[in-house]
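Next up: just one chain, as structure tokens, the form predicted alone.
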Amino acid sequence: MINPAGIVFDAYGTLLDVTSTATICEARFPGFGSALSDLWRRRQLEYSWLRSLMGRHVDFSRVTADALDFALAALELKPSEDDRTALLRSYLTLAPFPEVPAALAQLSAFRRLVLSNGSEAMLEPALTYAGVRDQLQAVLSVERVGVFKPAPQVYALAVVHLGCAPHEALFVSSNGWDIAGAAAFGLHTCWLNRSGAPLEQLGVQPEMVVADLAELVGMLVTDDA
């Protein structure tokens, strides 16, 4: 087992569960909750990747409001103002998974941090309202280097921010084209698979796969560490 000079966090999915924008969809489109929301975060992945193969980078406020459009587009939706406010702003309120806060506690040994697609204006109030805020060392955006993951100048950035090398550092991630991406880098990486998915077919694969934080928390914190 490793011990990492410290233990980098992806935030959406892994820290943040963007399925609870559901809820608030719901509230507006009833019947259309888990459908927009679900088309709403593919597009918000797939517009990250375009935009960073294309060389049009925006910040991810601007896809997250893109692909949200696109989504009530597709599912024949008509907003109104508050609405489609009321839908971005919840990218600012996401539910922390459960096992989340006290796991980030428990990992108090090591240095934490998270490295988001998010820019910093999203970050931190999100991480702030789920109450896990304070259990981090830094949040790292793509915004500093201007391209979204898993453009390799990205995982740099935890790396330089730490001042070790790539194999000494743990990165921990819900999405698995993120682990193909840090372990592509050269990072020790941990695929946080709470939904029983497949592996991706990258030519890389996570050193460890867990089911949720405390998992982790299992294999790194011992009762005389």
Contents of the next structure:
There are 2 protein chains.
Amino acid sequence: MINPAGIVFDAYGTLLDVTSTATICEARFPGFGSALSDLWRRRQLEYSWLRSLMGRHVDFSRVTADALDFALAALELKPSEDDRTALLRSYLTLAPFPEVPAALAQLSAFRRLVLSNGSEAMLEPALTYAGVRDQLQAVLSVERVGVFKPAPQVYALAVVHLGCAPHEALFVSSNGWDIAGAAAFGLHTCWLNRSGAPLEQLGVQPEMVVADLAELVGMLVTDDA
Amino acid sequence: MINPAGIVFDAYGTLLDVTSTATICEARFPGFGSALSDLWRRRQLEYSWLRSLMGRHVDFSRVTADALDFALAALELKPSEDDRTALLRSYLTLAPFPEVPAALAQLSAFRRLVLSNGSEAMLEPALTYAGVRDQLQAVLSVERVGVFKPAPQVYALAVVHLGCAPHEALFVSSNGWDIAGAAAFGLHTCWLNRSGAPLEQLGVQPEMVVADLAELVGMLVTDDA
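Given the form predicted alone, corresponding form predicted in complex with a further copy of the same chain:
Below, the chain from earlier opens the complete complex, with every other chain and molecule after it.
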């Protein structure tokens, strides 16, 4: 897999650091920053899977707000309307992981896309704020198919856009379950395992595992040079 | 909703106490009982949702084993083959919640079914061990449709069996997301909220909320008497 027709990146947790919400969670609810941020993120993912299975899709900003409301209630935190607005707005100002901007630039020989659960209204400002929007030729949202990852039709959006077969594209995500969905669809996969997490046991394996995007650049760009 | 055509019970967490696996988790891995049991259960559910969305169904015993393997690895525990077998077998000897056997007997004026993610090979011995199999007129497994809850076709199994419309059956579960799936399908719902958990934010509400099955008996049987 030296020369993919395109490199397709997940956004949240892969390019953009969702744990950076812990800072504002901590500022608003001292002592609860990590617990609130972690539970919020986990329920956000779970609600995206559950609503997809139920056939009750809503966009990711709604899922994100619903998950926040659950997490606040579970931790018995009482937000003001200002707290709630500030927490939700933090998804528009997520920090990129440190190596991401330079790594995307170094991959300029390839078409680079984002394929994300986020709506365009969430993704465009967030990727612009993170300083990486200009490095991407397209930002594809699941809103085009009305179901969340890891449903196969989401991954199909990438190959439709690239005009290639699944085995000609490379999908990169830090979410093990997202890698499993992409591999099940037939994409080449690179799991960005930043935290040394164990493999998700979903019956499919990532082809490549790297610790950060710089390592992927080393694999793709050195081989090409 | 005084006289349902049938009462449809979830099994795991509703009739059978999955947290009773914590005892054997603790016996095998001292100090890790709750952490292992909790992570195992959460991944078990998540894998059922993810595999359903990926179109990669396997039965619940496989999902349960895969989730256990992830949880053990995440906690850096090294099981022997005997540990692993003992932990998986604990799903066949779950304790019923204390009020469940008597409550099911008191509901004998109604047709009582189980509708569960478990395979029949898991459910039949577990419900027999718990002493409640004789109180149930049918045990319906998602294996008949090859997808897990909360996909609508699972809940359809219950109304097919009962030969009634969705709004004529009552679904009872302690899992808030399962209640949301049943409500989205059109069943009457009773959320058995044993732990005082906050409502899951999935866009649908339970019609009834009770703290245990005895409370439901009081509502259904007293009204009928």
